[in-house]
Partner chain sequence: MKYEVVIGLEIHAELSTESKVFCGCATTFGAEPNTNVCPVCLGMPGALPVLNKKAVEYIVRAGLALNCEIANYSKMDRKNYFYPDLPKAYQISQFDLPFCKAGYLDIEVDGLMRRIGITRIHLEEDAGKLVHTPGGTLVDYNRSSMPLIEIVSEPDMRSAKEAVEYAKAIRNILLYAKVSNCKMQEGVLRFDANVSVRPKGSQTYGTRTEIKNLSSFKMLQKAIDYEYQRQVSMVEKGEEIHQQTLRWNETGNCIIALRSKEDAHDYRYFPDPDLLPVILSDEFIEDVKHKMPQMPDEKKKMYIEEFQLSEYDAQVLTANSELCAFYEEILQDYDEPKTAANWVNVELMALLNQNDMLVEELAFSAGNMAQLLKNIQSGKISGKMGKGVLSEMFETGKSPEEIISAKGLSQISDTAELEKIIDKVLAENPASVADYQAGKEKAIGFLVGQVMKATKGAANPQSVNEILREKLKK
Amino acid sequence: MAFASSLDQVGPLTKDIRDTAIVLDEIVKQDVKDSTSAKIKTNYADNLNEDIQGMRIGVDATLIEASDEDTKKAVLTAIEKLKELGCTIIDLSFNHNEIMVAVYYIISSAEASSNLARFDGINYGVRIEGENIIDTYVKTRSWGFGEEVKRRIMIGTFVLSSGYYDAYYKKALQDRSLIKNNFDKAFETCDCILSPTTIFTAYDAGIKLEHPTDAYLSDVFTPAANIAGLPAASIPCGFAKNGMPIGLQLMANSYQEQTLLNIAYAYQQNTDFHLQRPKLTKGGSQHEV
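Okay, now the structure: that chain only, the form predicted on its own.
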């Protein structure tokens, strides 16, 4: 089911980068019935190479500074490891960081509102009978959609409505072009861009956030790949004091998946975080090797 058509991406969840490369080789094959699939030949798995000497890694220091202490420490340690492997660190300064989350949620909610409108219980999706057609619509969509889905549909309907379209959705599309241009310029000087995956570690099981926006703000780093249409990977780079794993995000230019995989592969060949597992315990968590 489509959520946000222009942002949705498919990606494998695997135990290491080699498995990612193997699965990705199958995912990227052209689908003749999909006009958006590219006709390219790949062999990511066989071309994995841990020699990343001379690779240029772009880092925006403000993104690391925005993270919690455990995440910051782990990411800085990962940067030092990449330096040891022969990479050069390039200082970047993006002027779109403050608008990233807003752009993502405006566009994604607008597209979700459009995509999910068809699930009315008449032509698509589950149907809950009501006293009349309007009552059927209301009961079907009330029962069939969860709280967060309804929230995003309402936001999307609002930003697409007359009188607000230009102020929100149109502006978000303009800012999306700005973000893409910023990345195009950054990749003129670097081969890969590094950041934390999130500003803090995973929530403990059962935690209910007081405000939904708290969860939205944790997405400050990850929407960039969807907005700009870039390949990205999240790999483990350490553990926080509470035992939760910390993610390192790597992002490459369009069609440069091999570069992205090689850098991630080299990091994993010289660290063992991907071999460790968090051990969840009641009332808290601790990691074990």
Contents of the next structure:
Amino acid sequence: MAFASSLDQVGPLTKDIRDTAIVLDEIVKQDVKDSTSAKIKTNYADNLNEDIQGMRIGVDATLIEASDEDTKKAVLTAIEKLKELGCTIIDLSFNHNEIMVAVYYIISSAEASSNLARFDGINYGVRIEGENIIDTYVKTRSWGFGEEVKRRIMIGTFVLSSGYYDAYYKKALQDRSLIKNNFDKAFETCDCILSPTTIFTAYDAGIKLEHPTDAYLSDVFTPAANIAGLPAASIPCGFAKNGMPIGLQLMANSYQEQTLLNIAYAYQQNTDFHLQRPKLTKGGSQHEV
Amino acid sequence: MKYEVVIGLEIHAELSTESKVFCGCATTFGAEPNTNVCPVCLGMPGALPVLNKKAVEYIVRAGLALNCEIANYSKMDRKNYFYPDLPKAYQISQFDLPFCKAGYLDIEVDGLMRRIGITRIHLEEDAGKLVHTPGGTLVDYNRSSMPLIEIVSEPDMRSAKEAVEYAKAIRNILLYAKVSNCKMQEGVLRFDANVSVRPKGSQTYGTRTEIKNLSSFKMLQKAIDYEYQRQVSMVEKGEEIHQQTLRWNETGNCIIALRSKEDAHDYRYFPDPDLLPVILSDEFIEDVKHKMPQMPDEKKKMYIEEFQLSEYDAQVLTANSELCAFYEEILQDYDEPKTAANWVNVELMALLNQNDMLVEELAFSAGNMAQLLKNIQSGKISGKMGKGVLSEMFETGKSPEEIISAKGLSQISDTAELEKIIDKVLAENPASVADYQAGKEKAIGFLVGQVMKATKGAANPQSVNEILREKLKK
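Okay, that was the form predicted on its own. Show me the form predicted in complex with the partner chain next.
Full assembly next; the chain just shown is listed first.
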């Protein structure tokens, strides 16, 4: 089921872009029992084209500047590669970068708090009997959900509550429109927008953060696609000194999946990062070819 | 009287679509518990709602019938609260952008026309039904996700009677618009009444209370009367009225407090991200308008102009959509609208009123009634016999043909046979004959009566009269 219905999207995790295109051709098909699915005809896989001469790639330099050194280096190298393939780089400067994470967490938590409300012990899932109906709800939900889920439910309930709705949820919806408008405008001059996928490489497994919400802040580049309803892809573009993989994020305008796939496809035809595997070692990873 | 009551009503009506509002489940009433259900109306994880187009058409039709503005852009919202009859723990409803708003309905109360404002009409899904048993509470989700419209009035009513008349008029309109069957006993129509009192002449409103879930006109009347008295006595004692949600207790004939303003739910409304905003084109709205069934005002005009009914008869027939439908069904087999109107409004109404029954509870069909009227029209039975047949139809549900032949009823239209009987009566009553011939006009009435008695009422009184006079002249 959906975590946050207006943001969630099914996305394939594949070995290369051709596989992505093949899977995508299936999952874009209309589901008449899902009111939010569109009726479009596609043949992404057969139309993959590595000729991306003249494609205009938008880049907001502040997003690259905000990233760690290894990420920055890998992404700048990728930009050079795309230039070699005939793309032009267009400078972009978004005024929404700072609010992106807040908008994402407010909207997603609000929706999640409501989506997860059905797990109340009545007719689905686990039930822990209480002394009365309210007690049953409280016991069931306190026991059944994990820490992070409960945190999100509480954030979501808070931002939708009367007295806070206008300051949080309503504001987030307004900002969502603003972000969407910014992208609409950007796509008047670009075919695709490029950024790192993450600000730094992945945490080591099992690491405990001092503040549980710190991780939210590292997630600044990926929510844009969900908030604005745009297709995006993350493809390998290098490895950090510790061996961790670095992702390159590409985003295209609504229904322009073919453009997005073609650019990613051309990049993979001319690089081999997607063929390499990170070499995982204790206390830091190494990669091998 | 020093105080005046101010009433606003929220009327919930279940739409008569064949399937539920967000899934394909049937809407049939009285099915085995939890048989008209699917993953969507059970709120199973992953199941998504799809809006029923027919339900949108119906609410637009209701909105047009109630003189509302129809929104070109509206959306569905989630109303979040926990209750066992609500499987998703939120109800899909409409918050700030309902399909219909700013309408009105004119009603007549004690001979005065009153215009009641309609704030809005929105679409929502119904909840399931709790069934309390000694072994615990069970939930029947057959009603879950049934399409409902909520018609919210302005606080424009000033007496319980006005509120009841308004509610009845809404019911009538919904029936004419064919959007709901409005069956009160099946809970298809339910009322919430917002009640406050204020000194007569005051322009500000008093603090209101809301009485929830009233399921009959009688309950509506009683609950408002009770609440009015309660509030007036509080005001007179100088007590403060608190904003509260109340419930009418039918067995105890009293009101029970459900919750105060402080524990009012915070429903955390927000747009349902599973559904897209609904954009209604002007063409769609025009099309609904075009396909709209005939409404009572139009019918009334037609009855007066084309059927030549009196204003009164037209009014009585159109004030009740079931009666009206019954009348029109009679006319499918019977071609004298004036006579039919007379029989429906006088004879049939009398029987219904005496027995405190509704036209839809009749044991016989409109076709039977047409058949009866045709028997009178052809002269087979007299109008007087017809009344007897009608009351037997009313009691037994038998067809008029059955009753007529079982009782051997038939008007003696054979003059030769009638003359024989008349001759016999004349021979047996020489005194009356003499009286009449001596100028006592009244004597003929007695003789007619004797003939009718001899024929067990099967003679046509008018023919009897004519033949008698003819014979007595000689």
